[in-house]
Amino acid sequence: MARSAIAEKIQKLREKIRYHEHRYYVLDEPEISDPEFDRLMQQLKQLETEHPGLITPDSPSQRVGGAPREGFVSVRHQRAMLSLENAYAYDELGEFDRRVREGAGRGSIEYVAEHKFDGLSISLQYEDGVLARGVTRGDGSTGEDVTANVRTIRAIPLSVDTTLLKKHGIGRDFEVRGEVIMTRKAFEELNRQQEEQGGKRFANPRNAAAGAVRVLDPTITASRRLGFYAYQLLVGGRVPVKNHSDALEALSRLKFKAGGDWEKCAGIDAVIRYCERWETKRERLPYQIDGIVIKVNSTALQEELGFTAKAPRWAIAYKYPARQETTVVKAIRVQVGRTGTLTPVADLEPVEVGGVTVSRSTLHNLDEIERLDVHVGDTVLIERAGEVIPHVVKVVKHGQDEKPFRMPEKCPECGSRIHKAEGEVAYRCVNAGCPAKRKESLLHFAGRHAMNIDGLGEKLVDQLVANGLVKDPADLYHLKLETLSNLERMAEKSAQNLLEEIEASQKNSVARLIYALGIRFVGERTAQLLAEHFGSLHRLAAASLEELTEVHEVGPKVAESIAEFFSERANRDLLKRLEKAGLRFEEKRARPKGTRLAGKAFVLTGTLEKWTRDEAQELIESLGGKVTDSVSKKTDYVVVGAEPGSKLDKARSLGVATLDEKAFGRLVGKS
């Protein structure tokens, strides 16, 4: 294919990906599934790998940053990023309105009211329509350059169509200010992952978002699923339109997510009604807000009113009152979550907080209990700040008969031994058949990348568990047609199709079965490496820590998790039942065509002239070698093509041997 045709194909792919990014991350109206989006991105990355000269900085493939940096560079803002004065009562909003009207010499003022996002303020600077810098607010005058991090946030366009800029009378060089936020859903998932990995929970979405933007490794930012809401448009340090509402509309047309349910208000009474309306509705928002921002709509009037030393005179933030009450801890019990993590929960004397009666509060983990120094009988201050279950802020008064809380030695749901890895805060039940984990384990087992049992979805799993038909994955292989067809919304044809899917899964590889077991830290790739190394699920289950760490890319933490899983008697019993049900436990190993590279691990970087990356990998594997994605001390060779990435630097720092294309050809006998 001619270079011009390839360039055109790449450009069309980029436009398609940008379109779907905007639908998903800005409009919340996706048109395609995640796997379909991933396939588009993979096609783009493959083409760019083969033609590195066609890569551009604003390509969607360039969002994830490179190696961690040593520190941030300070950048001075062209126009100060000032904080806002706060109001805590409607009377204070009335005083603000009076000052504005007096300063303007008018009887009534039009305002814009918008959500006060609980996140981190960022300045995005575009040059020739392309994102050039992302800078934190810092002290208002000077911030930190976090460009590599903000580039990973998919709600932030890497470039803006210059024809759109021209159409709306905006120069090609402009600035967008806004708030980086984390949605409630992303925050809950992050804390779930933290608990799974033995880390500490984040206190709130704002801390998690701010920490992700200011971390030195952009890959961490990329993993946090951050969002962005724009609230100001500037050109040359000035607002380029007549009204603030015009700026918000222009930002939306430029493909930014802007404002957040903002509204024009004719006078302060309309502003107060907006504040009252959203105080009752804010719990239903996908993100947290702690108040409402009120701004004079007229840009000319904003300039006329000006600024104090610390804040604009034309804007104010109304803060919703904190939802806090005191109550007494009646008991501390333990809940087992869907992934097996044990969570202490405080049973409380019922108390009304923000119109909701609260009778329990999560205590997260044993470290949090010790930090708070909370016991049964203590009087505590609780806060409901958006979460359905509130949290304990502090102990107000200790009770008379305090007893220290201790984690149980056995799971309260199934009686299995509780596990805790050294250096982690979480206590866990690792029994794959634990009732608390049952639904999650079954859905994971049946997943597309695990045993691929099509038709076994969430609603059907709920029915199977509720009716006592399935307690663990092995029970799936004993289901009968008559039993299934009697379930709700399960006709005989659907039941027969499901049974055929379950039967077909018996032929799946050992690697799929290892992944399907749901062992912590064991993803698809690790499962494949384990299957290739041991060749048998029996040998894997009996492996020592030393034997496990001999597997490429398996470190001490992963090895401990695998050993922990197979040390649980209930899991060993599950394996026996799965084997009896006819699942494959032995991997039929295909003999390599040669042994020239037996046991050698390779990493490929850059573009090779003679082979595509897939062809080079196939050649290495045909001679008994392995190709991995990352460079480590276990890597034997890094094959270096044109325009190599950071993997070459990593190889040099670790002293790993590197091969150019000619040396690689000689090694594989293809020179």
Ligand code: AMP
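Residue numbers count along the first chain shown, from 1. Under this definition, the rigid core comprises the largest set of C-alpha atoms superposing within 1.5 Å between the forms. Keep in mind that this is a model prediction, so the values were computed, not measured. What changes on going to the form predicted together with adenosine monophosphate (AMP):
- Core-superposed comparison between the two forms: the CA of H538 exceeds or equals a 2 Å shift.
- With a cut-off of 2 Å and the rigid core superposed, P52 has a Cα displacement that falls short of the cut-off between the two forms.
- Superposed on the core, the two forms barely differ at E303: its CA moves less than 2 Å between the two forms.
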Contents of the next structure:
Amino acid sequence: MARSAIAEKIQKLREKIRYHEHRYYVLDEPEISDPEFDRLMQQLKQLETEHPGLITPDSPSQRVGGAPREGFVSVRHQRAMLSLENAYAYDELGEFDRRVREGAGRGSIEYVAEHKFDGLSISLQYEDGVLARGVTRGDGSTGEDVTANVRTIRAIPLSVDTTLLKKHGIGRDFEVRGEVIMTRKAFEELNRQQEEQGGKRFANPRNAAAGAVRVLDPTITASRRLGFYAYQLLVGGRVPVKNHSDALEALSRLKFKAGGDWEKCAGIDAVIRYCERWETKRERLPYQIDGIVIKVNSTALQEELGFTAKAPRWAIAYKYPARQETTVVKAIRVQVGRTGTLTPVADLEPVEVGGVTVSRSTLHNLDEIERLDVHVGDTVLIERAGEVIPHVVKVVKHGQDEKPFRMPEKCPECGSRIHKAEGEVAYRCVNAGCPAKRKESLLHFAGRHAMNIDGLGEKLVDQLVANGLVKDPADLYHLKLETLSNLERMAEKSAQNLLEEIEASQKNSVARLIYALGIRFVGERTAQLLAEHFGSLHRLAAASLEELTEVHEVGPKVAESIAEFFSERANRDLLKRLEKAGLRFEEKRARPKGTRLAGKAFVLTGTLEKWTRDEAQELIESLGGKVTDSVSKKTDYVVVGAEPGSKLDKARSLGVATLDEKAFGRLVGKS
Ligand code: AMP
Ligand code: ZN
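What about the form predicted together with adenosine monophosphate (AMP), after the form predicted on its own?
Starting with the chain above, the whole complex follows.
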């Protein structure tokens, strides 16, 4: 292929990838699956490896690059990154409105209300439409250059469409300010990982996001799945459009995630209604907000009002009352989890926090107890955020008890030995049959994100396990109405409902079932990826370590844990019984498949004339075959196009059949 044709091909591929990045990371509406996306990226990387002269810094393949640095360089901000004045009551918003109206000499002001993201503010500087620098707020006048790190955040465009800039009268050199955030989900997953790998927990998503941006190694930033919300557009330090709302709209068009459910408000009463509306709704947002930012919409009026030394006069942050309360620790108990992990829990003097009565709070682990220096009898500050269980923020006053908390030497549930693995924070009960583990596994299996068996709560599981009616999830599918309705506090009607729930759960997706099995390190997302990749529980169970690590985001540690799970006799038995019970083990395919290539595994290398990689792949899959990324003994054919890569050598050394384009055409019946 001529160089210009390759350049064009690369360009097309980049545009396609950018399009899908935008769908996924900005709009939250992906059109293709993760493996499909990975394939596009793989194709691009392959082409770029073959033609390194064509790599540009704004290529989507170039997000993570460069070695860890020694330190950060300080950069001066063109326009200071100020903080915001705070309001804690609606009265104060009224005051703010009065001052603005006086300054403007007008009766009513148009405002924009938007979410106050709880993350780390960042200034992104674009030159000639390409991201040139990312700088932290720092002290407001100078920040740190964290360019290599912010480049890894997929919601941040590495370049923008310059024709769009022109169309909207925005200069090619511009600045976007916004907040780097971590979603609650990514945060919880990160903490779970940290805990299982013996690392430190992060206190909140803001700290986790800030930590991830301020590390010297960009590969760490890349692994933290950060998000970015833009809330300001500047050219030469000034707002280039008439209204703040125009800026937010322009940012969206430039493919940023702009504002957070922002709204124009005619007057301060509308602003207050917006604040009220989001007070409870914010709990259900995927990210944390600590308030609402209110900004004067008109740019001209913003300029007229100007700044104080610390903050703009045209904006204010309304802060929601913290969901924090103080109470006394009555006891510290230990709970045994699904994997046998012992988790210390504080029993609290019941207290109301933001409308909910709280009587216990997790203390996570021994390290956390030591860090907090908490004892029975201490007065503590607790906090509730979102749907997560409340946690202890700090001790406000120590009580009489100076005795440090100790982990029990025997499992509080079954009396077995407790083991602490080298380098791990967690203590675990070694008894595989520990009833606590059984109960927790069942609760996990039935959980909302797993098999979603509503009505199978803690009390019921306790009874089922204590009476020996259920030992593992497969037993659930053999429960009889009679047995159930004989249980304490179980009316026949609710027993019937439960049986229906259990039966309905048989139809759940393979992804849910994989997650429900409770394999260590396999969270919801990983389960989804595994289901997409293998399409069947049997194939997953039979996968080698090598095949497992072929899955996007599955590292050696996760792969090992999966392989270990399926190598256990007890788990294999469980699978058999689950299958017999009628659970779904094979993912239904969306498209009916041909059978011409059924069961055949293909690897593609080099460039074909008639088909792009995607098209060839679709063709193979439509005929029942599958395409994998690397050549192994299990590969049936390697399809070799022009300028093949190292996969051809690998095929030859393993003796795998190779097909040129013609032969491939004949095989698929399209020659
Ligand atoms: P504070 O740190 O409490 O003084 O609040 C000011 C900070 O709020 C800014 O520096 C931003 O990092 C952050 N912030 C979060 N969301 C917004 C938003 N929508 N508009 C402006 N600033 C925001
Ligand atoms: Zn035990």
